[in-house]
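The form predicted alone is given below as one chain in structure tokens.
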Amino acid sequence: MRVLVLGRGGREHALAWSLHRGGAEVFALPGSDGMQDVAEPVAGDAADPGQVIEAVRRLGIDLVVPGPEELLVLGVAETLRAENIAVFGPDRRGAQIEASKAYAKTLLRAAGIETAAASLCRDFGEVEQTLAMHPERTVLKADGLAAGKGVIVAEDAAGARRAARRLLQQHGTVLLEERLRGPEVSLIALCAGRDYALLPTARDHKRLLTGDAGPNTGGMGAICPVPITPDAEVCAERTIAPLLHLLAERGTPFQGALYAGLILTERGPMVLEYNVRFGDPEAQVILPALEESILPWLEGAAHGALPNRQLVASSAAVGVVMAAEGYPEAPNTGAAIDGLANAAKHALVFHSGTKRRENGFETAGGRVLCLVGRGDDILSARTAAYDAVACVQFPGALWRDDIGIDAAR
């Protein structure tokens, strides 16, 4: 089988990892210099649906997988149907889901899910009137895509009033929700309609610094799987299956992963968010941990029928994002690259943000490398992942040093 993976980052080094490992020939577009071990990068532009096109018919491509929302946002998952291309992801509308965080509450509240009580806020004047009500909303999220970057937790109504005004200016909306505590968790489910196969649990490490200090960023790291109460199954009976229900009620059936970001509360499983693809570096934990490939999932739910399995972790896993100086803000790029051979030794090595250079590779974006040690448990994963952090160095390097040590008690 031929499949040809849309993107170029950590997460797309990582799906095509995982397509590699179950036997497909695999191409990416326009993938990267840090892919060429596991898919042959394609020139091309993946937002544009032409070059696409052609790209799958030259190739002869069976399958194709888009990576990062905003191409599924544009489209592309529907016009390459209408072409009658298979494809792993939802439609412009099943993107919705993610590309607007006030009308995910509309469909949460549908559907009976709990999550955050919310105002939508359209200028400041309302952003006041909500704080007067409910001071407890501090928790601001940019109604837009964002790169995983539009959620800002404020200490209190004064810093939620600063972070409203920047959002506001960004974006035009912000939604202020009531802050809730727990532990979080990703889920994700691989869907075709109504039927939906769970993935092993995972959780990000969204905060720039050790200790969850500092700006949110695009995550620096995360562990699988996760132990959590409620048990997975049943959280996705209350944040899966009604979701997918009332969109196939409505006609517009979801195909391809649905991502809930839930945090556990003392009133049970609520949803902070959904998005409509792989995590970042949710799947660059989640995959290695599999005991078997991807492909079959991906391959069933692009032609609408599910394997008639479970899918299963086989070792826990654990990623340490390693980020160039100055991420997120303004990242410097163009540094030397050394230890990488080494790190290999230790843990899977995926690729965000690197370009080959002569002699090796050299940082070119924010998340530069995300390091996945694996184990029989969290600490022995988690143990391998740092060893590889240590083989690695390039100028002004950033890591948090606590990536899954609670998990690891």
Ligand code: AMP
Contents of the next structure:
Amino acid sequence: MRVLVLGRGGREHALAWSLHRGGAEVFALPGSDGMQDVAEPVAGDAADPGQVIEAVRRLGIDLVVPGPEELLVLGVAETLRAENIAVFGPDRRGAQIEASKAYAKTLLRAAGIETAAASLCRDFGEVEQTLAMHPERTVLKADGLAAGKGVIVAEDAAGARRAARRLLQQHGTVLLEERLRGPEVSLIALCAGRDYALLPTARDHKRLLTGDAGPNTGGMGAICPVPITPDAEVCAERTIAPLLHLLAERGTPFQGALYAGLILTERGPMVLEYNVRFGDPEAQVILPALEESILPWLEGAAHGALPNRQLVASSAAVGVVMAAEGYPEAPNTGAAIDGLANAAKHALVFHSGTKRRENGFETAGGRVLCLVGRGDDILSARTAAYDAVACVQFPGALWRDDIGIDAAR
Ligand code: AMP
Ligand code: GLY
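Would you generate the structure of this protein in the form predicted in complex with the named molecule, following the form predicted alone above?
Then the entire complex follows, led off by the chain already shown.
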């Protein structure tokens, strides 16, 4: 089995690691120097379907696994399927569930899935009217892909007005959403039409600094699994199954990873957003926590039938992201990274933004590494992850001290 992963970050490194573990020969386009332990990099532009198809033919690839949402939104999955190439991931229409928050809201309503009440506003007058009637709608969202930076949780209506002005100027529309409260969890299902297999739950840590301070980032660390109430199966029956049914009924069945960003409120689990891919850094903790490789699931979904068994977590995993100085606004790159070999004695080392240099690696992105410790429980996994962090040095390195601390208590 020869698999081509599209992308170059930590999530793609983790995907390649899991596929490799399942016995696949893994290639990554473009991949990175840091993932060469499990995947052979293939030069090229993953956003150019011609280059991807050429690589698939040349390398005799059996399955393509796109990592980032941008590629799915561009239509890479349907382009490859039209060439009879097996792909794990939704077509362009399926990717709109992530790309357009307004479209996702209409689907949620049609499927009867619980979500925050929201109004789409096209001008400031509509914002004023909405806030006058619903002062609790203080969460503002830009429509479109925003790499996690399109959401503003304002403290009050005045803050919401200020932020709405800015988003209207930048995007032309803004979604005003009811603010919900409760713990958050990432629930990811591998889907083939109406069928799905749940991955163990994970929790991302989006803020830059320890104690949930500082700006939002792509994610500074994650844990897996997260004990939740109601349990993951019940959450999925309420938030994933109805959407898959609706899409299948409409003749547009969903194939790929459906990631529900849930908030567990007093009213029950509610959907904050859907993504149509694995999370980053969630993939880096979920895949290593699994007893087995995800290869049979991705291959099965791509051919229309998932394996008839459950995906079981055999350990807990905690991933700590080490980011570059200046992240997320203007990360410094080019700093030499020391201690990777020692870190690997304690944890898995996934490369998010690094580049090879003489005698080692240097920083080449905002998020640089994700160090993933495993153990019988979150506490021991956390200890292993931070033992690895203590081995790694590069100038200006940033990381949070508190990944998994709540769950470990
Ligand atoms: P999203 O990209 O929609 O997942 O939003 C990013 C983050 O903003 C979420 O992880 C939540 O922490 C927060 N958020 C989004 N929507 C809401 C909401 N309706 N109520 C409270 N917090 C929210
Ligand atoms: N970790 C959040 C995401 O991948 O969207």
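Positions refer to the first chain, counted from 1. Keep in mind that what you see is a predicted model, and the values were worked out from it rather than measured. In this text, the rigid core denotes the largest set of C-alpha atoms whose superposition between the two forms falls within 1.5 Å.
Subject >> C-alpha of residue 210 moved at least 2 Å between these two forms on rigid core >> reply: The answer is no, as the C-alpha of residue 210 shifts between these two forms by less than 2 Å after core alignment.
**OP:** Examine residue 181 after superposing the rigid core and state whether its CA is displaced by 2 Å or more between these two forms.
**Re:** False for residue 181: its C-alpha shift is below 2 Å.
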